[in-house]
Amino acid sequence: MSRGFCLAIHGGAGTIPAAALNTAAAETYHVALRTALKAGWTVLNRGGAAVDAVCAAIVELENDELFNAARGAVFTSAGQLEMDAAIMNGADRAAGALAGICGPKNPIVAARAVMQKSGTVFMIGAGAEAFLQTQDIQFMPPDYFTTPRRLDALHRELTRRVAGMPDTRSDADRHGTVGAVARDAAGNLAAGTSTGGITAKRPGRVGDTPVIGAGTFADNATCAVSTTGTGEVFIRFTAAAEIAARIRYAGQTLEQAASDVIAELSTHGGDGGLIAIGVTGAPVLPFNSSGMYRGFSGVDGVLHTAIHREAFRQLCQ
């Protein structure tokens, strides 16, 4: 894998514990990856723009309720839904973001309204909906993003923090987050980035989703990144825009600037991680998680998908 077009996804490191997920659910989870990266690594195939491709993908993972994005976003502690987006066009850093909005059947599409026709870069809440719904996006009604497993995460946390038991939450109930970042043929990179944030999160708190340069990030010159984690360490050390920084100015290979990031973040609470695709070569997906839902697909067409720290799997289409 090359300088040819490229694709990554991750589907957030709030993954389910290694020793609680059986095979029939591993699977579950293999082939929502697979989705995800067919349907933005045929819009790269038909010589299709990467911005096309992230938001292909992107889609496919906020359709699914698996994830906490979208359809299948976690609750507030007040028992709403407040979901954040961005994407961004590393050909000429154009980026447009969301935070706190419900309605959009996909807050990813929104992002790019935002990006494309707005004359602002991010939006938020009230307004942020008032102008998408001035644009060609689907709303859909509360009912849609409501699924029984998200209310049965804020039931047992609010319950939780009344008995004044410990928290002991897996990863899964703490990150949540889906993104993708793309190289196309013509070398032109993007990155976008969608999610429900936090289960039982307080209400009105934005992660660093869609906070461009912390976690999401698109430059021609250097890489696309996406990340997943403790959004609040990941937004006070920049962390996306800190891999480009250190490629440009210190001269580190993408796998190096990027694991070296992720290593670092560790050490102040920023558990999670992220996805990367550089000018040339494979992307590099990082993670100092349990595990992070993650994947990507070159020119050969292979798709590879993992959950933990095992193996890709690899299915050629």
Contents of the next structure:
2 protein chains.
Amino acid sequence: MSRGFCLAIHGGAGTIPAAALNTAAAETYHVALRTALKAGWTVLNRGGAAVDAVCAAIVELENDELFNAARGAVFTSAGQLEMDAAIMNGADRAAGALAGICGPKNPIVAARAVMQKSGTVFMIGAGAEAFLQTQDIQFMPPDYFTTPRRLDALHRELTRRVAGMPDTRSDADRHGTVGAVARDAAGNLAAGTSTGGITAKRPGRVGDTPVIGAGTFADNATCAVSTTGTGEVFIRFTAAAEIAARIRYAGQTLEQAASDVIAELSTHGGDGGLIAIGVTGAPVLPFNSSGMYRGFSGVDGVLHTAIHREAFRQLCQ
Amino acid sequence: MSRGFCLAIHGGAGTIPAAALNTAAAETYHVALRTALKAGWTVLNRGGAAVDAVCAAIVELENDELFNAARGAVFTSAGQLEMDAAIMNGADRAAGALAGICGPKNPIVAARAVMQKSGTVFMIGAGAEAFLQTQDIQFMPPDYFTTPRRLDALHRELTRRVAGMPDTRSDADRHGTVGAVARDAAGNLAAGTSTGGITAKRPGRVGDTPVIGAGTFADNATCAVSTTGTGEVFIRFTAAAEIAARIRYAGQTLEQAASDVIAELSTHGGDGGLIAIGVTGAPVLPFNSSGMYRGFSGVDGVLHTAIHREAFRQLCQ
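Could you present the same protein in the form predicted together with a further copy of the same chain, rather than the form predicted on its own shown above?
Then the entire complex follows, led off by the chain already shown.
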């Protein structure tokens, strides 16, 4: 199996249903995924670190309002933005995680600053924002993050609740996340995840994204994992760390461990998917939802992207 | 091995050094530990659930200003109180976790409300407090939680920082936590943890306490765990979930898994300890710090308590 560098990304398991996504709209997602893949690949191709490739890919996904992270994040039921993000370096298991923040243009860059500069691992809310203000982090006003599509989704959901109508939201309305995992040329693994959470979530609710071992995890000895889906279930079943444990102690392959964990989450009401990369070989990208915006690329630079259960599109750079 | 009910508690690995703890002061801690043990034991002895025994024991520890949780919690560098707590039920892996809150008299009871009533698992800050205000939860003003001992510790630490003096704080000044694990007569496991964090911590910093799989974890198939120590390291190494994984996939005993994980944390700068209880047998209470306020009790109702590395004191009820 190849030990070469590679990376995988996801733009969330909250995809627009295949029937509602016309060719032009689908192409917009493929382009956005390729842009993020290429940003991460470029870092790896010049010999950069996995943690920097993860950051570079996620920055592109955060900057694109198509995805539920940073610009384009969903709103709480109170109409606020509360973002979560985490990053982990498999080489030394350093980690940085943030919950309930709004301000940094790129929460993943902010999480990296927590990892590298705060002397701690996990920071939340106003205290986290105050720390980040002392760092070399670009802040943006709330208007920057606000998009008509997410405001509309909030209003529809609040109206539905007032009317007492049943919840018929699609995956796309309910959740979304972005993430990346990478293995660099030196064999180091890294993972990162960033999200706005769930449309009309209860203020203060935090999902699995910033929970190390649930939504984000990396260890050079086993794997790097970033998840997307029903965060509550992923937390209770320590989804990402469970994959690592199965590889380390049960002798499972990355593919088997990731697919077993997704199956186990399903039996407990956990919808979603994950991307994972091991010490060798290609990334795996399993999901149990109708789709997951996703992609991967390796040493050859071919950009593979997919949305639902169709075959990956391949684009040679 | 016994499958009877039992529980274990800790009042944190941040103990006063043995040389500085006179007999009368030590007795005060033993009495407080016995009070908490007895509260949990009483629930188990009448056939109550592990999760309720954990709650009952932790409420006593939270109410006692000797320990760093709820009343007696330590202050942030900004002189604020930011409390974290979590509870997990091994029967269904339901969990409730809170970070960065101040208000509920008993954060562990508040965490149980998150688990049972919020429809989510993890809540933080003002959003969490607003949810808890809608629940049957007793709130107290900041004065209730404030104690001269913790204010003094904050002032000493801030003075030291201004003077640029080396950090010579004892474990007792640096951290502290309370926790409980229980197995009830039906064989269900549960774990809970509650803390004020670290004296003069950066506002917004969250340790391992509310991170499911790091500071708090329970699964009927393996074990229930509550930790205390250098939270950052416990998060990065998913301390509690790692013990469960070693039991489940590596075939280790609870005792071996817990002691191996404490040893592994040591090699990465992780100070502290944990309490854990398995499907059968007695609890284990390993630590690598100078002491850990701790105790356990089983069907016979004998209350075992200890502070440093001395033999457990035993008190028949």
